[in-house]
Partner chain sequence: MIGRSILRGPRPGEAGAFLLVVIIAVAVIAAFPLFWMVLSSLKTPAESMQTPPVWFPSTPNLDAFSEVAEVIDARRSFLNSFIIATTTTAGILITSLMAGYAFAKYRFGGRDWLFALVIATMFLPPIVTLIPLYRLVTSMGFNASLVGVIVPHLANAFGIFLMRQFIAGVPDDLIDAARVDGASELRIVLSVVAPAVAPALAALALFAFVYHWNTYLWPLTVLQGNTDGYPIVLSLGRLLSYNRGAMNTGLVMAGATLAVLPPLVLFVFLQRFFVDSIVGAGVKG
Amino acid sequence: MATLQLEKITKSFGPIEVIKAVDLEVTNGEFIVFVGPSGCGKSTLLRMIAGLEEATSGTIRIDGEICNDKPPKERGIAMVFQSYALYPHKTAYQNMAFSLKLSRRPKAEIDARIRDAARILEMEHLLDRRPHQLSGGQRQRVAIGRAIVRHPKVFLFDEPLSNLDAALRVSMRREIARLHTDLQATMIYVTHDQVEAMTLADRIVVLEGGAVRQVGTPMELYHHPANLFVAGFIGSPRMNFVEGRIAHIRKGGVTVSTIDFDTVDVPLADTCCTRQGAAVTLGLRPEGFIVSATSDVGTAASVRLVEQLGDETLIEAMTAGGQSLVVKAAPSLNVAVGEPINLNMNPAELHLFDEAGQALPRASAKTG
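Sought structure, where only the one chain appears, the form predicted alone:
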């Protein structure tokens, strides 16, 4: 186990800066996930930690020791790639033993490490098989076992499940989570799949355009996104966004900030904005709506699409004002395409973002 510090790390390819002054501190035994859209720089950042890419500027510390100029083999890391990269002519045992033989470890120690890793990964019965005799998930276990036997300070995973089918991804995701619990090792994991990020991470690092947009626990990012990008990226289906402007209405001698949404005034926190007419974006996740097929209170809408998922129903609705929304409803709600529904917003679930896309204080009042 080890700590990791990134201090003002940048990476440029000629005039193009792909990693922009990233600061991050990873504690001992923490599971950190880098997530973001394709091309955001997450794999490049991981490769710099591994020593496969050279940082243009900044400092990388592992256990407090600067390792910018150290080759990968001296950094105390082990990396699991998207490609299994197994030797096809070697057995699982031989693939896992290869790096240990290169480092001239005693034969008894090599065997003990491999047997221990195989026990952890529940693959003792696979050690004599060659890669062509293994399934995709079994090959990935061998690749992970090859990393475990090195006893690294830090495990690095670069989209290790992206080549697997959906069902196998779920089972391997659980195995990696269990592996972290068993080893209590420091792990850094790269993925574009937010479900993997939410289910595996102690903390998530959200990247966009080479810059860190927010770092936090999965629930912090889900319930308290710092900006529009994080709000839209984390969560499936994604958060609904409605453009509007701040209005100030005096009620009982108190000035209340509201935003007009399809002729319905949505009350906001008193401190959210002071400038009347300011452009804002209101965000609400699909589960933040209260959906009714009979009530005449709230925002009128018509159903455009219904997706029955068993435990919940997803509805794409269009309001009278032309706003398209995706809402979650109970599976007991029976509506069909073209039928009217009414939508009420749960004020506790409202998010508000200023013109720069930064989050404003949350709403605190009930809708009127």
Given for the second form:
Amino acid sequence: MATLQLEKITKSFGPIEVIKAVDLEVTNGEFIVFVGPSGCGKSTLLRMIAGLEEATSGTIRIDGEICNDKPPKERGIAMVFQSYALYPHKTAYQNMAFSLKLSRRPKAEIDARIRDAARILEMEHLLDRRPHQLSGGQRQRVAIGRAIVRHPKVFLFDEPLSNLDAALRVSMRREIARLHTDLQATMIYVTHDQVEAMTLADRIVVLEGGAVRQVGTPMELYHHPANLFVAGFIGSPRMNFVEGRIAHIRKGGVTVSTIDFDTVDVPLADTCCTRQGAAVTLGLRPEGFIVSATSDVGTAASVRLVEQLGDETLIEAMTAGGQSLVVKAAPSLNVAVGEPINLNMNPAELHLFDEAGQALPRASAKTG
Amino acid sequence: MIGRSILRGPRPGEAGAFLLVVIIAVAVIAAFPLFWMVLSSLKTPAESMQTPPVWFPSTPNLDAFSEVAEVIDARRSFLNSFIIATTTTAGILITSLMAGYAFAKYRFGGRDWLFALVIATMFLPPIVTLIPLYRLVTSMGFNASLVGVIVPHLANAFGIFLMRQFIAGVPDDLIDAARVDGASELRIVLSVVAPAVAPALAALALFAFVYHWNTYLWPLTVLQGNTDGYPIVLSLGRLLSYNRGAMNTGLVMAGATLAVLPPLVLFVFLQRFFVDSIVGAGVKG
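Alongside the form predicted alone that was just displayed, please also present the structure of the form predicted together with the partner chain.
So here's everything in the complex, that chain up top.
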């Protein structure tokens, strides 16, 4: 277990700055997930922590010690790669033993550590097999085992489940969560899959264009996204956005005028940053709509697509003004493509973003 | 049609049969001199000079082989050939692996230009570099010695090219994993990269060994009549001059048969890697 601090970390390839002054503090035993779209710099940031890429500027501290100039082996980290990166000519046992042999550990200790890791990962029967004799999930287990035997201060995972099929990804995700509970180790995990991020993380770091857009617990990010990017990125299906203008400022909220939803009252914790007439964006998650196929109250829309998932139904609807919205409805709602429905916004679920895309403080205080 | 049958494996048919005949014909033509050499070495001196030629010896005998040992110091010559071929091959494997790794996996200024320069040396005919290389070796005090024969060939542009192509195909993650595991760059080359490109290394070893076993002009130039240092290929020349009076073709053929044995045995053992890597060189990197 260890702490990790990133202070004003930047990385440039020639004139292109791919990581922009990232600050982050990770506490002992915390599970941090870096999430963001492809090319946002999350893997580069992880590789800089590992010592596989050099930071252009800034400081990396592991357990309080500056590590910028230390090679990977001296940082006390272990890394699990997306491609598993197992040595093809070595057995699972030899793969796990390689780092310990290099650090000249006694044979008995090496064996004990490998057996222990194999027991934790329930892979004792795989130790004599070479990587080509293992399935994808088994290879990933060996890769994780190779990290465990080193007793690292920090575990680094670089999209470790991306090469697995959907079912295996779910089971391996649970295993990693269990592993974190068992080992209580500091873990940094990179993924572009927000379900992995939401289910595994103590805190999520959302990155876009090499910059941190928000750091918080999964529920903080879901219920209080700091900006439009995070609001759109976290949550599946993604949040719906409706453009509007502030028509009226009152105590405890504002009234926003929109094309399709006429005027919408949005409760806010603080209205000091708003001004009448300002362009804003309303945000509402699919479950924040009240959908009716019979009532005349609300905004009329026509059904474009129906996805019945069993426990809920997702409907893609188009308003008269041409706004496409994804709404979540009860499975009992029986609508077909082309039929009309009526949509009402639940004010308690509304998010409001200013012209710069920054969230205005919500009145409701739902957190994780 | 023919192309498809090659790609998909053996298929009986007219095209396939024709192709088989062509392949057999080419193989027979290529193997005939070797076959003739072995047969002639087993003939009596009279049989080997007969016109029209005798195809098969009436009483095959090994007399010519024992005579080879009388004319030249075969043991010494084989030892010299072995020292030259193995040392040069080992040197080429090491330098090609290291340089190939650097060219394939390191990012440094001028890398591509430097690699192009290395490749360019492959196109220089050996005769062009013979005199400058000889002067260089002489200035280093290595002339008339085995060291002089070996040293200039410890690195080889083709080997570097071959290794670079194969090492480029080794995933970067594998090398990064070894770095995280605490391996030094040398350890990575030896324990991670080398096993990953083992077939290519085997092919290069075969190339290098056969080439330097058979090399004639360079040892002849450097050794300058120091017959103690002669490899078997140079010593065979003495069989030819010895033969001038006796007209004993069998003697020369026996010497040649002996000389060709070590690379032939090596080829039999390594030919699978050889074919794999030459085919692979076209699609990797």
